[in-house]
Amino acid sequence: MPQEVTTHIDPELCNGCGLCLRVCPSQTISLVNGKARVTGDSSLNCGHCAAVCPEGAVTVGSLDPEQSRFDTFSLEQIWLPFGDYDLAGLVRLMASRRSCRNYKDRPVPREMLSDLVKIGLSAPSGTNSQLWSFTVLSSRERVMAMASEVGRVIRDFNRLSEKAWLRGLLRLVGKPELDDYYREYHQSVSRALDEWDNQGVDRLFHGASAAILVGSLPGASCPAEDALLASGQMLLAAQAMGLGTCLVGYAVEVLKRQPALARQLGARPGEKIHAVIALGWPNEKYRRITGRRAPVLRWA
């Protein structure tokens, strides 16, 4: 995906080592008379050239340095070499993150939410498009408003699935989704809706005091993958911050089927939501890591 070249090289600082040429995926830079020079007409704007330059001669104008500055912690700007990290500690963090469904009645500071979004930006994206969108519901009231809208759509769909003749007809024409939903989810969804109506129990966001919707803008080459990779970074960072998280799949499905709901939250035309992360201060405490089921594994 060609992008505008925003790379600048200071010839006074450049020592002609050629490292920037070696790491550039777009052949944007060439050596001319012993100095690196921008000669290409397209760039991924990935920043590899700036990151590798030993003299600090390269800048990429499209990259915002503010996105690497955080409010709740300080980040050392020196690159961490391959293998230079506590692998066991990283895996422990990953394995310790669990979906949280019990939260304290305590707001998440805006600064933490902002830092989580910036951390999401550290994820890779297809062709380095970086066409993410983040919609932050920063209060329990905003989360509940969205839960009400999502619940209304789920309620209508749940009632629709009760029509046996419709389920049978759709299955006959090769569309078994409604029948599958009825068999697998109707009963549990009905119970959750009843608890919402009669007890005020939130089975969708589980009492979370904030939520972040991760989406993609038009033009991304791998929109869903980009959004989910960013979400994964944010889930781990939230764990390190002391926050609990839970992915809300029902909300994602509703937003896909009812794009008007996303537009009410400010979504642009063509923007799609791929992940909804509920988050807040956890009211849970675990004792140990439990592992996972064995996967299907092939060696080829």
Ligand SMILES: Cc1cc2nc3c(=O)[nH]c(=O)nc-3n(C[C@H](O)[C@H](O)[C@H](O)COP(=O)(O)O)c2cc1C
Given for the second form:
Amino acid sequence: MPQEVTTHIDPELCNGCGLCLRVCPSQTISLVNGKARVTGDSSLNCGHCAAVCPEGAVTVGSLDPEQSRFDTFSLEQIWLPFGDYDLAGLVRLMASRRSCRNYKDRPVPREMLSDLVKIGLSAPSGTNSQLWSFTVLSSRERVMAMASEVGRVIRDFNRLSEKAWLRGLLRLVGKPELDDYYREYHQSVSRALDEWDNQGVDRLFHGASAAILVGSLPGASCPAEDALLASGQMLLAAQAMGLGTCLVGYAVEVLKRQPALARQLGARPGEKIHAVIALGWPNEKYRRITGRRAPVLRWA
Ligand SMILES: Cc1cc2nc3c(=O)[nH]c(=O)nc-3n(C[C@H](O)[C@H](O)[C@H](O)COP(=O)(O)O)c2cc1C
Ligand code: SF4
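Rather than the form predicted alone that you just supplied, could I have the structure of the form predicted in complex with the ligand?
To see the whole picture, the full complex is given below, headed by that same chain.
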């Protein structure tokens, strides 16, 4: 995905070291008469050149410094060298993140939500397209409105799956999905809908007071991967901020099948939602890290 070149090099500052050429993935820069010069006609606009330059001679116009400034903490704008971090602390943070399904009835400040989105932007994206979107539901009321729309679609689908003749027919023509759904989910979904109707229990968003929908815009080379990588950064950062999170796969499935629901929230045509993150102040506490099952692991 070729992109317009927005790199600028100040020849007065450039010392000709060539470091920017070495890290540039799109061969945008060459050394001409001992100075770096923009000679390519496309650029990933990744900012490697500006990050590596010892003289501060490079700027990349398409990068927005505002996206690296945060409201709830201050970020030292200096690159952290390889290995220069508390690995055990990082892994502890990762292993301590648990899907949170109990939240306090307390709003999440807008600044925290806005910082979380900016943190999501630190993720890599295919061809550096950064064609992701973030839709922030910033109050419990907005989350509830989304939950009831999603719940309505799930209720209809659950009812449809009760038709034994339809499940049988679809299985006969090689489409077993409805029957599989019925066997695996129908009972638990019925129970959850019942609890929602009779006790107001929110089994979808678990009472979260905010949610962020992470999507992709048309043209992204790796839309789902980009959105999910951004989501991963946000889940960890939320944990560090003291917020609990839970991915809501049901909502993603519904939004995939009913793009009109996402459009009601302002999504553009062709925009797709890949992750829905419920978040809020956790009303649960753990004592220890429990680990995972052994994975399929091979050394080839
Ligand atoms: C793609 C995806 C979809 C998920 N959807 C839901 C969901 O709809 N509701 C829910 O309570 N948890 C959901 N989860 C959370 C998983 O159940 C959870 O990650 C898993 O049980 C491991 O627990 P942990 O996140 O606490 O480590 C989802 C997780 C992923 C990765
Ligand atoms: S890294 Fe900076 S100083 Fe070195 S060649 Fe590139 S622009 Fe010039």
